[in-house]
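Starting off, we have a lone chain in the form predicted alone, written out as structure tokens.
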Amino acid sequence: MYKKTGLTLAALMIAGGVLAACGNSNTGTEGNTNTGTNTAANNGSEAPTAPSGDQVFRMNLTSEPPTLDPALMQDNVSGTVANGIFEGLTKDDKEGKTVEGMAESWTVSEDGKTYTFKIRQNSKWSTGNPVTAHDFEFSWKRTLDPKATTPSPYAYQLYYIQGAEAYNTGKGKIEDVGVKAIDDNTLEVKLTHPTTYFLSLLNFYTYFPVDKVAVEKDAKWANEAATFSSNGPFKLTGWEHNSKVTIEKNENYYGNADVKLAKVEFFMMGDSNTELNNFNTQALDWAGKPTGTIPGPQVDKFRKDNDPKLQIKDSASSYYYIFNQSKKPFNNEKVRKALSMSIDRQLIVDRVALEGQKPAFGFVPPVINGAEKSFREETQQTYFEENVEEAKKLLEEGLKEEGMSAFPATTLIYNTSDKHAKIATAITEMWKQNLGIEVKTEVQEWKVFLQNRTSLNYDIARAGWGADYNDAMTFLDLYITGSGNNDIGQKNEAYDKLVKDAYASADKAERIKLLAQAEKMLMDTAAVMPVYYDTSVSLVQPYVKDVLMTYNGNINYNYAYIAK
């Protein structure tokens, strides 16, 4: 049940005043992909210019990609570039359906556990080297390598493969991993359990191949455009760090004839108003999600004006806060529940976010599939209620259990974005008004922010997650013990078992039941604090054609063209 938090009129006025004060904050963009306040102009690189009619597509990346090595990626900034310069065994077509990519065909065994892929014989790396089955075997085993200098945060995404988890956790051998190049053009993959969505996983960047020749030649191959090798529709031709990334049509791509864009330019503007101004002067062709943002009041104006350039759609993405469970008092679920129950999500959606988001009382967003309907339709809709009086009681009890007489000095961190700043300010005002506690806020550049979350160097942090594939598992396996994305320090054997049992189940209804139990446990313990289910909001110039927004809010520009 949803229950009002009981915010007073004074609290509403405080929140409104806060929003007004933050309206012009130069703090960047919103989403899983946010960074610092750098712009193309103030970093010494060429600023975007108005369109010339050439086949050049320009958008705001917001920040420096933390990496362009598929084994190390874990964010949407890196992924947005990677989706143009790499291609997996499968890819998405114009309708978002999974179709043949680097694999021209495949067969599946009767038990659904063995896949045999045929690699396109005319596929090449941007260097001219052939793309072979050996590259895929090398890449996936490289990602799983337990002795890697920098461990892959997404290695667990390969645990569907036989022997992958054992090898990655140091309990098994590399030769027991169920991926094998039978010859240059044949790849055999053996799964631990039948996985109905496995083909769609192969289009996720952790499953992208890397050029074995290039990687073995230079360990720093992915750091600069000059040494970079990729196999997608585009190739990396320019990387002005903290300023601009340029990719150009890859003449060695097997589908080169169908690629219409000559170039894609990614700029790094941390301020949403700067991004909007560049769009309004036609210096950008796309603004907003997945890697940029548009000031909320301007979105509201575009919407009221029925501007055809504005696109808003529900996204398979959740916006939430996380607590560092390795630190007191956030190890106490009563304290976490108190913080979660004492905010007004509807107020945040209506007064701060302004993009048609929906208040979240679960973790998995409504657009994620279930067995027959959506996951949200097939499971409990809400797991907790907002209740200030109950929150006060829980906070007092939780602090007492931890031997604390008062709430300690606490800092909430968020990455550079004016929207994140507004939400953080509004929520900390609610905590002050409703619970009588002070929480400081601190903005951090995206890469530093990610590092602090991963290393559990924080108290409370802003978070967001967009689906990697259309299944609730993509949200719920984040917080199993040992996951590279488990940045809350959760160690819950009962939770781990529910998720692993869901992995193993071939019965759709049964696995949804197990995943629903896992989500309930996540919410019952307030392991994360959901705020809202997100939307994808973007502005698109009318001359831009066939740029696609996927169900999870990602962008596919591989079929795009400019019609002047």
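We call the rigid core whatever largest set of C-alpha positions still superposes within 1.5 Å between the two forms. Residue numbers count along the first chain shown, from 1. In this text, all values refer to a predicted model and were calculated from it rather than measured experimentally. First, how it differs from the form predicted in complex with its partner chain.
- Within the set 146, 312, 192, 265, 312 is the hinge position, where C-alpha fit passes from one rigid part to the other between the two forms.
- Of the two rigid parts, the smaller turns 31 degrees against the larger between the two forms, judged by C-alpha superposition.
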Contents of the next structure:
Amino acid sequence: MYKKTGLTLAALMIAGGVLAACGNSNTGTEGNTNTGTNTAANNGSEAPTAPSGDQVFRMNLTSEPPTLDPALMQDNVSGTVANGIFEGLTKDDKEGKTVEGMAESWTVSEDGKTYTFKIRQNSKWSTGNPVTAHDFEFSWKRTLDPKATTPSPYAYQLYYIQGAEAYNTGKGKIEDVGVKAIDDNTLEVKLTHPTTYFLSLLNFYTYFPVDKVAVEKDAKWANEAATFSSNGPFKLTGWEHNSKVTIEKNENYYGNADVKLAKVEFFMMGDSNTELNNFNTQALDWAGKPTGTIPGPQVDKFRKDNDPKLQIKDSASSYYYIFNQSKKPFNNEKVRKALSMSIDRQLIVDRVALEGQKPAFGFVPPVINGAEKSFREETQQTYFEENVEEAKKLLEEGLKEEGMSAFPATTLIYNTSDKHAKIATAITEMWKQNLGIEVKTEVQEWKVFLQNRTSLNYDIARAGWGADYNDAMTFLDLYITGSGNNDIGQKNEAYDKLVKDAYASADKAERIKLLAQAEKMLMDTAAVMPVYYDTSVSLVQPYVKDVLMTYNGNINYNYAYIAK
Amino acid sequence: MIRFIGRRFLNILLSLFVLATLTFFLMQAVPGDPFLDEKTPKAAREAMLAVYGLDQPVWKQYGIYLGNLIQGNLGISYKTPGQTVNQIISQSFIYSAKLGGIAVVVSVIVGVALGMISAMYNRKLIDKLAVVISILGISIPNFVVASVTQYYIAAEWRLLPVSGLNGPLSYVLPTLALSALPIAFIARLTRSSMLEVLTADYIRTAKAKGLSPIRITLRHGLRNAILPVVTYLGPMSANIITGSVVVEKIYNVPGLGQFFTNSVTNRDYPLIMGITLFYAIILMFARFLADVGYAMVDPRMKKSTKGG
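Show the same protein again, this time as the form predicted in complex with its partner chain rather than the form predicted alone.
Below is the entire complex, every chain and molecule, led by the chain shown above.
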């Protein structure tokens, strides 16, 4: 019976061409889940389809979102839900370009430091209150508040704003923070440096606004669905802690006519096999990245079967090894180079990592933007070559320079994961065969690993970094002196200068030039040893349409619909 | 009896105190802290540590913790600052207890029945079959039972839901995984003690009186044979109703089980303490109940406790 309704609907839709999204969710009663009607019309052919069937999208978060208050967020799981229920001044369009969100327009001052945003008149919170410039000012200052009951771990994301860092660290005053609501619909933002990618940052959860009225009424507003207020395409309607989050279309959203999904359900399945089994029985519409995992060997199976459900996308993330430069012989450039040149990255990607990654001979992943094209296209694709003979020579020279007669006992540390273990084994084996050196591997629990890495208590360590924003800076400022993430012990004044000049530059092309020089320096000194540029691997049911992956491997379901 | 209960109760309090202290200092000794994260800058991390008083000397933290504990306040979870530990435990315990309760009942009924049948048909085919089942139940770990049944019964043949606790059918597989081992254990306990009891004098007397075999087994045999099962029941129930880490993970049960590992991975100190103490209380309480139950089933126990 349902099958019939579904088919009739589909026929109507096709006959009527592209119809509006509304009105087709009322056919579904409970229990009308998949009966396998997603055949013929929807499969294969790329002809535009129209939404049909229950407009419910289900995915796995793996674990409970630690918070849904944008001020307290610092993780992917929370961010995945937040991207549906909140909207910043800007948003991503279907192509992933930054376009107008809560702000309908803006102007930028000549020096690139002052932004004036016009907030949409017709934008409302899910509670019905209008979204105003005051909400933004309130939200950002709230996030920066050094005396907040729970301090914001990601407040530093707002440090681009003038006076933000000083206020957040207790050295400045709230009045000096460069964000000001001129009137209900005008927001003025002053930046410390001209930040060319500032507009795309506004789409990040730390920049999302919160409802001043709701927050002031109830300090615990973000803990339960009943008191929650948000301004995005969806609103929070259910939060069964540690079990399920439900968001539904927000009729107060200014663009609600374009929102096709009626509901998104987020589950919290901690086990990757459970996730896969649920996907295979169509209890999930999406599995794998960004917030789920597909068991490694299964990915390979889906690939070999050429299963169209498997989706592999390049992601703005690098997988690499780091050397502790405060320790002999890793302070020696030649030794580091030798290690980096003597592995076979293609083999690791093809036989060990198995998720369609690309061998990396640079540090910034290819999906990161440059001034016009991608950063990789505008600069250098590769900075070095693998060469075992050369590596042997370099190792010998390097050791001699350090006054060492042989390669010392060395340990490679990595954090608990099957994938990391396999890669570590492969790489140490390559070093053994190619350079004749013995490197032990040691697995460490995540926080122990981090502690050891940040306190430079290691020889060689695994590392990975995913972009915080779409600019090479997010990778390159990791290793300036004094950076909290400089866990390689690098102190390189020339490098620091390049990065700092890039901070201050308002000229896009000039910045990229400076950053490219910085990257070249990082690679020439083999300060890090890139292994591969990472991918995001997901499984998507064929009836799911227009779910987009962002440049950094996050999911955007705001334009999605179901065509069963 | 009252003196017996009172003494046991004091014992429990003392044990809990020792446990809380040990866990507190062990937990602090583990490298890393709740806010150590790749993307949290040092300044922010230090600010967070200060807010939660984690920059204070450990002894001071311990004092504050004990003070709160006496008032029944387990603190808030560092990982999910919107939820208190009390909330987390009470919300998730409902699921674990419900599923675990069902599993305990199933284990006892099936296990005892299997054991009795085995004993009654000693060395016959049914007995041998029951022994095979018990050995399988004891030797196959529950995560294997859980994964295999989930894969075949739910994912491949689609007879039952893959995971979650929605509707009675979804309880079938997790219950099976949870009760496989206890069933086997109880069946073996019942069988061996039943065999012993069935050769006792009073059973022969009962037989001589011409009572039916079923009546003999149930009335006279079982009551005596069940004692070892009662002893086992205490720790087993505590174990099962506080949630199995693997089974709950595989079947996506939003129960307590997940927090035993997650809280440690996250260095969520209040949650680690809360979960440990909660588990200890349940365990001790279950043993306590088992002791009381034992005393009730076996009048000899009552007498011996009266003496001292």
